[in-house]
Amino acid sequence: MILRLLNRACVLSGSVRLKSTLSTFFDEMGKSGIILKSATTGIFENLALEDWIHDHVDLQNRSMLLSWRNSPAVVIGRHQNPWQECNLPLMRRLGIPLARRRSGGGTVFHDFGNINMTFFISKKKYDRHRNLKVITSALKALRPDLEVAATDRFDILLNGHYKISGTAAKLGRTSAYHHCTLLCSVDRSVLSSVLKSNTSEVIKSNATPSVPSPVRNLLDVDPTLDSDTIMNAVASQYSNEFGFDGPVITVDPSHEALMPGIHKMAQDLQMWEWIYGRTPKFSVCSSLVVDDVTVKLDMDIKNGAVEQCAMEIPEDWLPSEMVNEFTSALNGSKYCPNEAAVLVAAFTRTVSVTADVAEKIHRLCAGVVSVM
């Protein structure tokens, strides 16, 4: 059975009066254990609807399961670099967004044949083991011959080999969360295409690196495996492992009466700041041909902005004067294409320049741009 839970408001005299918010709802219906299932397949809003229920709701007599899907997007973890983890350059011409988690481990992505499931409880309960039990005990329900087992690094794998769900959490002071992906039918050359960067070869970095791992689809495996099906598995199966009954709950995280501050919360999800800035200090070290021009290019990253660029050119090309007012122009900006593009604009239209000069500048910002 699902319960759609709507905004729970009564309105007096045209406004509309909150009566509780979702975590007196919770604790109104006095469960051990309840299972959700988001709403919406907004990979910001999901991820905010996560961090809400961690900060809001009491979990310390209580464990939760909520089950998300999302429409294309790829997700980094929190300590990692995006421009190391995948091919930004293709993901802005396909329109994927990326997201940065509040949670550690790897980078994935995600559509609508990939299930997200996240398991709340108590910090003093938190046993990734016991989550991952309920994953694969649901699908040996649904097809007893199936070969699947979690690894010690906390993974899924099929027929102890191809990776089907990764593992990422968030300890907090008293509760924690751990979150998991499931492959149904995911676009998997699509996968594989975005989570290639097409610059880590020239980035040095102390941030988390992802671990490859060859992937398939359960669907692949049996048609019947499809992600309806394996999501009730799975809510069953952590209904019986935790000792209760009771409905799917639907919510969804556009209620900000029933959440508040989750609009805010998606809101600094999106930021440029979040996503790009809080990536660890980096540098790029590359060799760009330019008009059958070799130039060296150094900068460092810091907070996602350039800290310091340094550029090396033959001077019967550019001058060195010139190299450096430019390399000077782009210290402090942001490290992202639209920013690059504009700054040159700028200064081509600020500094005396021939017509000549000008196209060279803007075709040493093309190089620069390629490794964005």
The other form holds:
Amino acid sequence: MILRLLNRACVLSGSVRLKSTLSTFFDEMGKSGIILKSATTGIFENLALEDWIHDHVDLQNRSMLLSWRNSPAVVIGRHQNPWQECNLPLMRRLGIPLARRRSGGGTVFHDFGNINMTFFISKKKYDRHRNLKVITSALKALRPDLEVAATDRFDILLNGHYKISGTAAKLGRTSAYHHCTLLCSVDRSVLSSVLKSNTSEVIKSNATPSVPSPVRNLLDVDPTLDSDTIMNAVASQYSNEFGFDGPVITVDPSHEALMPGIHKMAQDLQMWEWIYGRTPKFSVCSSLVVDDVTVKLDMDIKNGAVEQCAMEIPEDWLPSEMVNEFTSALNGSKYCPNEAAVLVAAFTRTVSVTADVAEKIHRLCAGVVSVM
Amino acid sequence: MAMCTILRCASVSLTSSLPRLSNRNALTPARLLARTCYKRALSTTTRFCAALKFTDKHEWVRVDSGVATVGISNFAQEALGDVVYCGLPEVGTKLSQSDEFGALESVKAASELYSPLTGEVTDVNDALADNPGLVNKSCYKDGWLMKMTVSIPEELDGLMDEAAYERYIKSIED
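Form predicted in complex with its partner chain, following the form predicted on its own:
Below, the chain from earlier opens the complete complex, with every other chain and molecule after it.
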């Protein structure tokens, strides 16, 4: 097989007439297949780009491949619980953002060593195995003795054991997209520490769970398999499989004129109500130790907000009226450490308490916040 | 239960539709025929209709006492595969016809759900939270998704009845 390397990248912004959008540009191109590469490394901009293409580009007689990479981020599936899936306090300390995508599936960690690929097509021709075959064939064309294969769960395994790719998908009105990751040179120590929740044992939820798997980078088995080499190989194989050719087009998702509405889509994906508020209803049941005293905490969280909060605290440590005031302060608030801390601080200012009680409330708050 | 029917009947008076015959060249026999035919449109809108109606997105609707129950068809649940999660709207959500109201996650993908009618959500099937598989096992009965009011009853006329839906499925399967 002769690999045609698609070096002829074409940067889109310069070549589009005024009043043309990306969608009309594709229609005018007249090609049945298009390969795109994102110019940005922001997770929200890239997720918005996927959604924009899905909503606006006519995919009935056309298929598209988009490849993209992000600066470090954790991405959860549409119906997942972030408190169950990842270590939120650690992510905050490391400055790693959390995103919720619109497709289903499990939680993944992205950084520059991970390639994301999105296959856009009509609902009728939606075929994930065909898409994954593009990737495994491309890898085998680069390194014929590489043992990579897709599973029934649409993972790609290396040597029959290590996961190098996970898949998720979304079906819309008439079109669909299937996207997957590909681990080339991801920071595995960060990956394993952020994808390990610090509070999953205290959470009871029916959110879709992730299936943890041992992972490996392609670079670990072959140091010459870098992201660019792999992206070019996949693009070439995609063209072979879907029977067309053309340059890889670089798209900049910050171009609002080219993609009207994309900026708002990226903003919507960053809203607390979407990222945390869309978490399916769950309950938290935890035993905290504060000042050698055991505090039993029970909370119901709906739409990311505390629907109900109850605490069992020894009466001699903190009087029950104080406990009731504390739990009332939290009711209806966002299940969020900053918000809880602010509310409790405000509450201690409004009630007259001794310094000793104020200190206890402060430490109790720290305990409660530790599960957020 | 009283059946409320609205009959709309438009008839064109024959005398007013007769063309003027003074201009011999103006009308060919075919055109003459077309203009003298009158159209009578018959429309029946039932507020209390227990038959299933279907959308082309494979949702079904059953209206009972002004409340519409919504679910997905057998064709849809088979195509989806095992449903693992049902993302449904809040009670009180106002929906226009074709608005996205939620998503079903299955082994296949997260599939968006589109409202068959315009109205307000009055109830969602809480049983699906612990047992999303009901959508596969009993899509027309226990696997119902939500109930809503019917703001625009005429929208029901635009939906397919069971026979039309069966024909529609056959046409897309081919």
